[in-house]
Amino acid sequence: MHLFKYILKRLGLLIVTFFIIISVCFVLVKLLPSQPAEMFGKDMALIMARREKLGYGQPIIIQYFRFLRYAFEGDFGASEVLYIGQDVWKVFVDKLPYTISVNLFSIILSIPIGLGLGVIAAVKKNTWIDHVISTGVMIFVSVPSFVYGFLVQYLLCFKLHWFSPVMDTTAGPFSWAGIVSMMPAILCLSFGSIAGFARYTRAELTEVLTSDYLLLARTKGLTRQQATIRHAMRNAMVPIFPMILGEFVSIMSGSLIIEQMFSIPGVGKLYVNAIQASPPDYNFFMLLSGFYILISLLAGIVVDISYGIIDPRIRMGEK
């Protein structure tokens, strides 16, 4: 019952937070000048009809409520810069599979490698193996992803010629050719996640390995390997599993920089292009801003709730 009330409370806060942020974005966008209708040429009639539907020229409060009304129906207007006259929701849906694909395979690659390195570092604590892994983790956590992008492009694409520097979109995002061509981007997105998983796994497992109940398990005859697998890993995964779950929840969020660098036609690249366009494509900006805000808020809620589900000793919402 306490968990149910906690979930309702968090969902209520999510809705309030979402509407506050999206309202601020909407007002700021409306303060910017719109592109004159005469600039659209043959698409002028279509753009003007969509603008009239969304209340352009009306007081901003009327435009805001019309925006919300049609947004709930899946109508975010038409593109006025990048894909003139096309429905922004349809373009977004067409590009979303590319973002899901590159994020999904980067997470699948990151989880076993990151957890494995963390376990090895914890078991070999204070040895040269631990020092090497910890140093690598510090480097990969600290360096921005676009630096990995430049290095991967230079080494794997231009020097070794193992991959193409841009994605092959002819066969689709989940085809073998598409996955292989996305491999440089997948590697770049994986480095930071691998380092994060390894760091948290090492920290949690190191603490568990020195706990009293594990020493008791060893005195009862369990080997170090048996005690680690049966007891230590299970308890160490309590704070780590929500982190993994959060990665999967945010699988649609994409990467603004990596998608741009490797020409992956996902929502991250679309967001950057919508902002960089002259003038910016406001309808795309509002749709993608709302999308990223919602994904971030949902990921936080799922991670928090998962603690109480994974470990029954944690009672969410109780005083």
Given for the second form:
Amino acid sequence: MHLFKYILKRLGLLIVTFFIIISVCFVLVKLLPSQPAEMFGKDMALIMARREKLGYGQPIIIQYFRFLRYAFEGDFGASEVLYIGQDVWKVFVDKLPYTISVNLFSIILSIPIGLGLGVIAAVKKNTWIDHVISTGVMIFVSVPSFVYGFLVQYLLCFKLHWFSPVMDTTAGPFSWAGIVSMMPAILCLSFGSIAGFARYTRAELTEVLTSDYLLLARTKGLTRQQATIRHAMRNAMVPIFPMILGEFVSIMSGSLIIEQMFSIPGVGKLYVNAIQASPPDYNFFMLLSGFYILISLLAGIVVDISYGIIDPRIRMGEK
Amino acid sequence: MEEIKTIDKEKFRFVNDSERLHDKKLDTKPIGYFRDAFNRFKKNKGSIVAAIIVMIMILFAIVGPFCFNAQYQKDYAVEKDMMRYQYLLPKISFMEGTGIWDGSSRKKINLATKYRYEAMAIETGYAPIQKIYGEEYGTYDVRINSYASIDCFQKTLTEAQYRELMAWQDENQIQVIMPYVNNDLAKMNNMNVWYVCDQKGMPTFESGSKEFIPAYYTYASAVGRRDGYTSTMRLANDPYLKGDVDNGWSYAQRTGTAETGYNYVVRVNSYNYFIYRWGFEPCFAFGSNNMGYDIFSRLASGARFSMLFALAVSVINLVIGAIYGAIEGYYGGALDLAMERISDILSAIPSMVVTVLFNLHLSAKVGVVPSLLYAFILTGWIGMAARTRMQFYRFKNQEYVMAARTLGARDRRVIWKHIFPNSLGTLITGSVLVIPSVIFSETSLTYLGIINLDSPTMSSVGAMLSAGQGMMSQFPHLIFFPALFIGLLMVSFNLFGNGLRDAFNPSLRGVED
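For the form predicted in complex with the partner chain instead of the form predicted on its own, what are the coordinates?
First the chain shown before, then all remaining chains and molecules of the complex.
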């Protein structure tokens, strides 16, 4: 019951935060000049109708309430620069699978490798294996993703010709051909997550491995392997599991840089394109900004709540 | 036993009244907080190495822009001929001819191209083909010197410019103006092809000979002796030098009339023209980019901007964050709660949204860089405030603070004189670690093109990366040096920052290692 209350409280806070940010964003965007209707040529009538529906030309406060009302119905207006006349929500929904696909496969790839490396490094602490893994982790955590993005693109795509340097957009996001052509992007996204998982796992596991109850387990007669798997791993997973869950939630947010670099027609690339366009495509900008804010807030909540569920001793927000 | 009720005050006397007592002087030198931290830092070899690399990079950013010809850098915005020197490969002058870092690359070329390069070597004296590895089905595997293979180009000069160039030629004994090619004979219509050839560039040889037949205009041809060429510099086998004036080669095409003033269209040798124009031989340590700009100095100035920018963000965030966090942490209670909500909300805004909105609203008014700075500050101080708040919660109920308060110290004094110095170590570490993260974000934003800082006078690492990406398969050097720089900077800055953190807070050692 306590947990339920806690979740409710967090959700309430989330909604308040989200609305404050969205409102400020909305006002700031509306203060910018929008394109004159004559710019649209044959799409003029359509664009004007969509604008009219969202309260174009009326006070910002009225526009704001209309925006909220129609947003619940999934109408965020029409694209005015990138996909002139098309519904931004529909375009967004079309792009989402690509982003989810890339990130999903990258997580599927990085969880076992990352945890594995972390466990090996922790068990073999202070041997050369640990040093190699730790150094690699340190490099991949610090170096920006586009740097090894270039490396992957140059070596795997241009030198070895294993993959095409940009995604084959005719293939579907979950088809085999699509996955193969997304492989460089998936790899690049994975490097960072692998390093993150490995570092975290190593830190947690080394702490658990030196704890008293593990010594007790050993004195009871368990082998080192048994003690590590049955006792240490379970306890080390307490903080690691929420992290994985958080990663899963943020699957959808994707990576702006990697999508841009490998031309993956996902949400991240759409966002960057909407911003880069001149003038920026404001309806896309509003929708996607809201989306990103929501995802990051949700990821935070999921992590906090899952802590409480996994380990009842931890209840965040309690004094 | 007689009970003593009262003792006269005079009877009391110090035990060791005869000798004076002092605290014993410490034998060892006192070690302060920073000294202690520095001692710990010195033991961490990785951090020392990282600190040295960071120093070198800072040095590179400071002196780098001055390491390349200043006039050349000034001409970025105005000189159109600079495009001729695009995509030159990295070259260090003393590595000449070694095959590594000497501006050469291994390529596969066809026979016609091979002839063209051989002819260029004869004409200009700079051999594009450095080494031949082998031949297969008419394709040659060769090492090409990119500096020697820059194409000749056509240039229209006024009378005065023409005279000046000729005078310079005579003075320095360097041939810049090349004889004018007759494209009826050299049918390939390429500035470098000066020999009689067909449209594919295959040369015509006289029977039994392997020597190229020059296709230059001669004075006897329709052009006549109207090139106004008075320089003594002529190609070695010019018939003119042997006294055969009629068959001498013509060096320019005169256009215009006597009333409007003559113009001269000349074919110039790019390498020597570069020497004439800027006074030094072309040699770009990190290569040149698509505009012919020097990557070394551009990278250094981009790095300088990034570092200064990150430093500014870090200092401003430290100040704002420290004040905000100190107030939050010290007073606590409802004030803390309210202030925490504000920072919670601010921290939930993705930095991308903030940056874009600031850029759209402010960049026209105050410029791109200040608006970017505001965007970084708007949400950047939160981390610092959270750190300060934690430290204040830790220290504010300790005895020494209570003592200070009992003695009547005001809040401000307790905050800044008693608690703040104790949290300084954490804050310094935090500020240092902010620098790489700001550089990272700035590079990402410029790479994505959301912030555009690229201009002839200014550059950013991200813009260099995105500009080079399209040409990566042909010219990896465009990407290699900026990527190496940013990668190395990130790794060493983070190592350095972690070393600092361990030094200031030994208890945190290995937590995030």
